[in-house]
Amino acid sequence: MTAKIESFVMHCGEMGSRWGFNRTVGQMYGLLIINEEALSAVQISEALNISRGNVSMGIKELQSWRLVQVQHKPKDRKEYYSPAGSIWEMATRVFEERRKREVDPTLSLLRDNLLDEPGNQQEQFAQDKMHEIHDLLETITNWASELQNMSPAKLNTLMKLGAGVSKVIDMKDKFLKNG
């Protein structure tokens, strides 16, 4: 590897710990994203300096996020890897999975929560709090699941508008305001 290409496959790695998953796994990854050519086990090893049993752990939990898919190639009988879909799908199904590790699993509990009666006024507090933390949740999730369901280009344009939302909504407000 050329040390710029060293640097991104290194950063992956931080940001893989970062998403939900460790630092070699994120590497993998990397490594898979900035190459043209799907690559075998032993290549993957080979580059990164790891176990070919490291690489078969790395490759299941790839796997499992849906982020890497296996080719074969005519009279070799190895599996090669590269990354499932473009960096659109990557993100969307790092979200996607993230949502389903972390946030679902907080609705869930928020809503067992909320189905019951307060016993007290400590509890009818903390029951509030829950039902804000619930419904921002909720509005969250159904935000990024109407998100996923654009193409790339609209998120792309939607994302560029940015900034530019927020100040038509504060005209908006003002108008109302003054009107």
Contents of the next structure:
Protein chains: 2
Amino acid sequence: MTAKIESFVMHCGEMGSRWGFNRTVGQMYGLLIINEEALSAVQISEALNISRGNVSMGIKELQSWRLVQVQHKPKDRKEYYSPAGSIWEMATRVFEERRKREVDPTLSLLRDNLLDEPGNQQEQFAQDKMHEIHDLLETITNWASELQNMSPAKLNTLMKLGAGVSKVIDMKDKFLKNG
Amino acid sequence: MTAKIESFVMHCGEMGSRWGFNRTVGQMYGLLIINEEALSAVQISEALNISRGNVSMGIKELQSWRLVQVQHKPKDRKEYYSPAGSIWEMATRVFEERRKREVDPTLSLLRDNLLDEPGNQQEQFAQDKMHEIHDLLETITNWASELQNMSPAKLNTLMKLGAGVSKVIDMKDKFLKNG
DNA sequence: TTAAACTTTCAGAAAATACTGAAACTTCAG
DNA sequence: CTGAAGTTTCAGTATTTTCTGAAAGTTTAA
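Next, give the form predicted together with the DNA, keeping in mind that what was shown is the form predicted on its own.
What follows is the whole complex; the chain from before opens it.
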């Protein structure tokens, strides 16, 4: 591993916990992304200086995020791992999985709590807040899943639009008025 | 604290680490959101059964995320804490702070690494990947900051648009062609 | 000044999390 | 079958993170 590549892999490790997994899992993912060829478990454990068992657990974790693929080489019984999908797909998967872990449980708790009537003034206030939070999270979630269902090409247009988004909305209003 | 309120506060604790801070900080934030009145440090430590020192550290953390405000009551030397801004503002602050912690350092590392020439085929591949990641993160970042700078009203239109976003883009193309 | 009423800090303890390595398991060629 | 070549599991250990509480720091009323 050259210095530049190593710096990237180690950085992925440091960021790992912020991105939702732990240091080694982050390093493993970085390593797989940056390597043209798929790597075996032993290669990973040697490159990162971690135990074989840890690699196994890390791969399992990455699979639960749908971020790695298993491959086989002819005449070789080992499993070889490589990142699943394009960079763009990886990003959407991380978003999606994080939503499942960070937002969905909260939405469900809020819904439950909003089912029964508030018992007193304090609970009334609490429920109002929960309602606000619920609606906001739901809007964001719906919006995000809209984006994920758009074709990548359209999505790209939309993203590149940047400051233009605002203009397009104005345009829509005009368009609807004049049409 | 009634059962419902407590379940919300405890849930915020469990989610805390996923949202970027730790359990107690999550609980503290939940408690402040759900309470109509601002709370003193001692009230927080009693409600959550944590030490006074821990409350002090937690408040500091929440302040670094710009999520709490300090208030004073007349004839009272204590500090009282309450959430800063509306639910919507809280959400954008969490986004923004997470971007600073999760994305910005990566962008800066990638930029550094992309400055020098690749030394060999392996590094060439690595740099290509880093370039892809860099561009994607940059696009997402710019897009996100666009959204944050839009007026809440416009943003709401855009959000409510949902599936319609796609249609508006088509419309824009038509509009530009015909106009 | 002084001292009461607070807040912050931080060393050490406690709790949570991650890692190792050996044993158990699986798969498959012969 | 058998055993070689691989993968997974998990009890125990190491590391990291969080929490406590006492000491130090700050502010203000008198």
